[in-house]
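Quick heads-up: it's one chain on its own, the form predicted on its own, in structure tokens.
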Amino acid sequence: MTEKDYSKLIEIVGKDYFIKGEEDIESFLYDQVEKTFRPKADKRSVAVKPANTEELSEIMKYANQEKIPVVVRGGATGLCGGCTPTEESIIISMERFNHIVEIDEKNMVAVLEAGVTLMQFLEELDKYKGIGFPVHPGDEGAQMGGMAATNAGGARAVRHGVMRKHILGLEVVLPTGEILELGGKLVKNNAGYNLTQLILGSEGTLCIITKVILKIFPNDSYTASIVAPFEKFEDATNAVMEILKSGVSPLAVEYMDKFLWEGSSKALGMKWQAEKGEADLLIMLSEKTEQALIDDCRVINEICEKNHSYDTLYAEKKQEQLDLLHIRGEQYNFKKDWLYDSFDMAVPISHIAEFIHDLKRLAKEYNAGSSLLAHIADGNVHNDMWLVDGKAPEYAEELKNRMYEACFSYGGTITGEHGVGKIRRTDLEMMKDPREIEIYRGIKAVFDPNGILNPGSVIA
């Protein structure tokens, strides 16, 4: 970029919202991908902070005219390198798009600017009696535009699904600068192609989301968490399958390797109470009535006992439930210094036990350091490959490919919720038909004829 480009950007957003220089730009370059695995950022990039859709439109018109790459940055909570500029780019920070436009209780929808964080949104909903939003990807610093662009999921997808299930409409700016309003507050809208759904999960490669219209829901009043310990992982997964068939709809069902539960607890100055067994499930429940919650707990306990669990542990008090979530959330800090790469594969739920068995067998075959967390009731597995003497393992690529082969043999995917970004782009080609990739490129060309938006992400 030239001084002319810098002057134009300053003219649009103002000097205070233009950032340039290696030291100042550093905090705009990366998301939460492990340092050893993240893509290399081009530090010649600059960052701008537009205040509104009109300013953003002017930036995109200029960038498209001059063919300058543009990368959008939300809360930077992603795990696939999507917001890292790998060539000299304009980084669009969405932090000033932070207004909650409307909480419409009559239609049970919220209208939010893209830079509103999940925490900000949930705090606003707390002001209204009995309404909430269920999707929680694990980090409340995530921005709503980024959650839409990545089709964010999280542990609660068992009952509530992922972001695309809840979004009714979008305001977007195209790479050529035009502003589109797609969808709206309608429950039914069958007019034309559904561009909203096409954009959801496109990871900032087709357009820039500036506003989100999404459904809100009545809160459940009664909650509980259950820790169910099993000696054998197969018994734990059999129990989960029976629970899902029973009519009970858990909020989430989480599995972590035993040493992660124990180590995370110890790091927090707590003790993991499930001392017996090697396969512990955390089952989270919420219901509208106390009796419904009691009935759920009874059914789950009976199913766990039938599948040879040890005594189940119940957390009924709010603080007890928060402690369990805190332990689950601490697992990343507990293991982060060992990590080389973290995977995000998903398989049909019926194959989850076989797939996890394959992953553990492969780790043992390569004598690889590994840890595993699974949203076991929706088939999404997060398994880690550890560093060897602080470096990438020599077997890393071969082991990754064999894990993918196991995943594909069950009809699985390389990513259940994190996305492709820049770190899984070549992996995507392993599972997709070349014709499908060709169609992706065609769609990209229609939205972004000069290929300026988030180059290097999702597809080449």
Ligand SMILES: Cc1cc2nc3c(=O)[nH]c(=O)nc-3n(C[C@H](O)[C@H](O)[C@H](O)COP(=O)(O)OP(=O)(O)OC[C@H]3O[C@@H](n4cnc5c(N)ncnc54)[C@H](O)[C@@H]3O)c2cc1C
Contents of the next structure:
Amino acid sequence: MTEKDYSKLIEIVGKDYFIKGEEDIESFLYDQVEKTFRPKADKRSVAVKPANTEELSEIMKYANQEKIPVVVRGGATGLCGGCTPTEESIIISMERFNHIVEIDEKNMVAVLEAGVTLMQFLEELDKYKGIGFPVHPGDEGAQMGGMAATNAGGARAVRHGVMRKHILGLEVVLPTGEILELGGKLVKNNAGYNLTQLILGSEGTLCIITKVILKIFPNDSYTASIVAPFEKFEDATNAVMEILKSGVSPLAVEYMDKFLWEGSSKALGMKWQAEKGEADLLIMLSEKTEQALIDDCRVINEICEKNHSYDTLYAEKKQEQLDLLHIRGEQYNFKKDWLYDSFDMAVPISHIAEFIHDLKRLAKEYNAGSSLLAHIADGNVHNDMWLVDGKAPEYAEELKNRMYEACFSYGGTITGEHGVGKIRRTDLEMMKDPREIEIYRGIKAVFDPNGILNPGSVIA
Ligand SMILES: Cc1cc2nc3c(=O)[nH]c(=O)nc-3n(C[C@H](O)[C@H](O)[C@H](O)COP(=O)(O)OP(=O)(O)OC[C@H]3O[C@@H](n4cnc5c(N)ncnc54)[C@H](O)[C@@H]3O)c2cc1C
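Given the form predicted on its own above, I would also like to look at the protein as it appears in the form predicted together with the named molecule.
Let us now look at the entire complex, which starts with that chain.
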């Protein structure tokens, strides 16, 4: 980029919202992907913080005309290097798009600027007693635009699904600078191709999301969590499948390796209460009435007992439930210094037990350090490969390919929720028909004829 480019950007956003220079740019370069796995950032990049859609549109028109790469940065909680500029780029920081436009209680819809964080949104909804939003990836610093762009999931997807189930409309700026309004507050809308759904999960490669219109929900008043310890992993997964068939709709069903439950508890100064068993499930429930919650607990208890669980433990008090959530959340801090790569594969849930056995068998075969947790009722497994002496293991690529082979043999995917970003692009090509990738390229060319938006992400 040249002085002329810098001047133009300053003219659009003002000098206080233009950041340049190796030191100052550092905090705009990376997301939360493991440090050893980060894509190499181009530090010649500059960052801008536009105030509104019009400024953003002006930036895009200029970037498109000059063919300067542009990378959008949301909350930077992503786990696949998506917002890292690997070429000299304009980084668009969405932090000033932080206005809650409307909480429309009549339509049960919220209209939010894309830079509103999940935490900010949930705090706002707290003011409207009894209204909530269910999608919750682990880090509340994620922005609504980033969550839409990555089609985020999280533990509660068992009952509520992922972001694409909740978004009714978008405002977007195309790479050419044009502004489009897509969808709206409509429950039913069958007019034309559904571009909103195409953009969700496109990871900032097709356009920049500036506004989201999404559904909000009446909160459940009664909640409880159950810890169900099993000796055998198969018993735990059989119980999960029976629970899903029973008509009980859990909010979340989480599995973690026992040492993760225990280690995370210890790191928080607590004790993991399930002493017996090797396969502990955390089952979270919420219902509108107390009786419905009691009925859920009874059904789950019967199913767990039938599948040979040890005594199930109940957390009814708010604080006890929060403690379990904290322990589940702490696992990331507990293990993060050992991580080389964290995977996000998903298989049909009928194959989850076999698949997890495969992953553990393969880790053993390579004598690899590993840990595993799963949004088990979604078939979504996050297994980790650890560093060896602080470095990438020699067997990393081979082991990864063998894990993928196992995953594909069950009809699985390389990513259930985190996305492709810059670190899984070649992995995506392993699982997709070349014709499908060719169609992606065609779609990309229609949105972004000069290929300026987030180059190196998702597809080459
Ligand atoms: C501890 C932890 C736990 C997590 N748990 C989960 C989980 O359970 N489930 C889950 O799905 N994810 C999880 N994540 C990943 C992450 O929180 C999600 O991917 C989140 O949706 C990213 O949002 P963000 O605003 O941080 O996006 P960023 O990281 O800033 O960006 C992600 C991608 O979206 C693009 N992008 C961002 N904003 C926009 C926009 N306005 N318009 C167009 N493109 C944009 C970026 O260019 C990039 O390619 C977790 C992350 C952490 C750190």
